[in-house]
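Listed next as structure tokens is one chain, alone, in the form predicted alone.
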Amino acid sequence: MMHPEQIEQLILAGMACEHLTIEGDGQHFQAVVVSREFEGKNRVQRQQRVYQTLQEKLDSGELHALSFKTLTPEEWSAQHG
């Protein structure tokens, strides 16, 4: 089972983040993550990026459900002001 601190630990040992929040009951876990390496990508682009950084752990099947938002920094300040 996998704790929301090790997933932090992969994406951002794997990327830049300028913002990152994981939550989750050891099953099913729901990130936001902000990231200027998100800037010009549609969602589909987004989301493989985020995946790239935590393959081994889906591959595994030690990280099996996790959900996530990925925003630019400056989606992330316009949603909160």
Second form
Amino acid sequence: MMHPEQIEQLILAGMACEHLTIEGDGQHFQAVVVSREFEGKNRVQRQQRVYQTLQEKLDSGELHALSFKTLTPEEWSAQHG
Amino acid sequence: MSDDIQQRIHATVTGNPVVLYMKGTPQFPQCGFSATAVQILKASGVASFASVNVLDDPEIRQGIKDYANWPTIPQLYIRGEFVGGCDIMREMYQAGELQKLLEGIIEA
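Instead of the form predicted alone shown above, give the structure for the form predicted in complex with its partner chain, please.
Full assembly next; the chain just shown is listed first.
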């Protein structure tokens, strides 16, 4: 059982984010990650980057069900302009 | 990481045009994300595809995570290439990209 705040802290500790929201009920989580690091990276590479920050919790099985949206700041502002 | 397992996975993903590594089977998925992945594939027009139930084999379950450097299941492979997990499949389907990628192997 994890809290959304724990996941948020792990991601923020592992990479630079312009924007991050995580919603979840302890079992299933939805994350929106906006980062400059995603520029020039495809979807798989972006998600691999976020997974890196959560590796320990994924390996232990504590974290299992996490959905992502991964956006660059430009993509993010285009969606929320 | 076992080389033998990695070779088995490589043979499976290159030997079938479309392969879904999932929890459960297309008929009886054992996880919501795997169920969604099956639905997206079917909605993309694929009549049949190869699937591997990772719950049947702990070595494959771990091995497939190492193979694609991807820590979660499901995982979709098309023409031997790792495409992504459930979120990426959904995004690609909504953008029409997945259907395009599957063109020509619909009858697989």
